[in-house]
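Next comes just one chain, in structure tokens: the form predicted on its own.
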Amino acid sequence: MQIQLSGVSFIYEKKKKKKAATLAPTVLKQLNLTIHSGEMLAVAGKSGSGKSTFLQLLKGFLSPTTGSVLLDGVDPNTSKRPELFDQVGFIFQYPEHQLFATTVFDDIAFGLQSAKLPGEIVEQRVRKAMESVELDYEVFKDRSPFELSGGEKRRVAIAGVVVLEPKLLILDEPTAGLDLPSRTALFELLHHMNKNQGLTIIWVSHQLDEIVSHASRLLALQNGVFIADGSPEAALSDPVLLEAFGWEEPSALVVSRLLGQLGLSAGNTKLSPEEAAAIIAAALNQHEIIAK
């Protein structure tokens, strides 16, 4: 799916108080934007620069004040087709707390017996999703959600949204308070569904590494505007990208650039810490059979 923004800004609506008005403030101001179907799209900025708006714009939960969003060419606001926004899948941060059913099976499949669909129907495409998210179908649908770990309660809450086979999935934060092995599984399944179902991820995120390892393209906004639109190696390695954002620059970059220096990284700008884990190591061995 390709999504186009063209002039979009949004305000809020005012609030009135008794004796006088106060203007709303402007949280997004004038957005031109492609996103390119099957993209792996990080956005990130400070709290209050307006991802959420952003995010809340792509999949139809508010319409611009000004300015059009396009998906593929149509805009559902403008063309009363709001179930257009129905291809665009949305995961909140911390989705486990949505989990209400008493099993895997019917949460998953909640959305699917709320369209009244066919039970065989239903029954195929959990199966399909909970394949998709690297749930066992067996083992799986009759648990109870709430006794699962943290990870596989968040492949359920995506499994109820990839069930309903959106062509975009947004996720806000999708690694919030997960842990390491958590978040590594987690970008294996993303990366899996982009590339083996050729869904568009967009994602937000505050872990410069997770951009950088993650993410094909960086949109880092400030203020309701994108002062970034490109590769995270790039931006991430601006330093004045980074003074305005107040960041530091990521850890792999700056391993990455440190082994080029020594001509160790054969060019690689962005060495997993695997990598360079492996670089370094051979260095230090050759280093040693030389020594010898």
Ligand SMILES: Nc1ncnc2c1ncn2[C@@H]1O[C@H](COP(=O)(O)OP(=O)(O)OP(=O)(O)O)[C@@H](O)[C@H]1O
The other form holds:
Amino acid sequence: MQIQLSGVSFIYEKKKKKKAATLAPTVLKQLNLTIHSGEMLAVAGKSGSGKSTFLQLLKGFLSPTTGSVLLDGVDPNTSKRPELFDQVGFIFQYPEHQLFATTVFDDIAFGLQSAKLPGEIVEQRVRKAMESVELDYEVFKDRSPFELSGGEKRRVAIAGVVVLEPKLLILDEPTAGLDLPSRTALFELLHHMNKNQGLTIIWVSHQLDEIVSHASRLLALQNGVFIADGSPEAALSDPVLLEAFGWEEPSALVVSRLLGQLGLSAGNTKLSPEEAAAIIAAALNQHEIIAK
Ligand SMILES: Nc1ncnc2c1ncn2[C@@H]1O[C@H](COP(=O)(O)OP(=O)(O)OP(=O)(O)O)[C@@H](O)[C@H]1O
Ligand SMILES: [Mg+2]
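Moving from the form predicted on its own, what structure would you give for the form predicted in complex with the ligand?
The next block holds the full complex; its first chain is the one shown before.
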């Protein structure tokens, strides 16, 4: 799904009091942006910079105070086609708050109700969604979502959105509180859906290494304005930007920059520890051959 923002500003309107109405701050300021179909876009910025507000505009939970948000060229707000927002899957910052049913199965299947599908198709789709987040169907289907661990709850919430086969998937800090295997599994799933279904993915993250590893584009938000928009490698090795956010350059970029200065990185701008070790080993080998 392609998304276009034109002149989008947003203010949380305060409830009018009888007298002296205080001026509410502008949380998002004149945003112009195009997100192309199939992007894996990370959004980063300090707490309170407007990340969650921005995401909620894309799902229609909030409407812009000024400007427009187009989904595949159509403004669901003004075209009176709010059903377009149904193609947007949204995983909340605290997805466990999304759970409500008495069993994991019912929770995941809930969104399929309106489609009135035969029981066996519903079961197939729930099974597939659970497999995709690595929840064993037989083990979890009859359990109460409220008696699961935080990470398990999160995976149930993600399955409940994935099962609807959205065209845009939005995740607000999806990896907060997840252990490493769950984080790895989540990104495997996201890459899989991104590649195979052309799903556009937007997620908020405070983990710079995660952004370097997985994002095709980074938006850095500061006080409601995007102050960087582009390749994560370029943004996260820019000392001015790092300073502005109090961020440390991700290790994959530091390593490739240092090897690059020695003429060793072979043009690779982000290196895993294994890749860096292989480059150093090859250079040492070369050195030994020359020395002999
Ligand atoms: N419902 C609301 N009513 C009024 N102001 C709000 C509301 N929700 C958020 N805000 C304010 O809007 C600004 C942006 O909030 P937002 O939740 O979008 O930030 P964020 O970047 O997601 O932060 P975090 O990293 O802490 O989740 C903050 O100043 C916040 O206090
Ligand atoms: Mg937030």
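Quick caveat, the model's predicted, so the values are computed rather than measured. Residue numbers count along the first chain shown, from 1. We call the rigid core whatever largest set of C-alpha positions still superposes within 1.5 Å between the two forms.
Q: With both forms fit on the core, has S114 moved 2 Å or more by CA between these two forms?
A: Passes the 2 Å threshold, so yes.
Q: Taking 2 Å as the cut-off, check whether the CA of L99 shifts that much or more between these two forms after a rigid core fit.
A: Superposed on the core, L99 moves its C-alpha 2 Å or more between these two forms.
Q: Fitting the rigid core first, would the Cα of F85 be found 2 Å or more away between these two forms?
A: For F85, whose C-alpha is compared between these two forms after core superposition, the shift is less than 2 Å.
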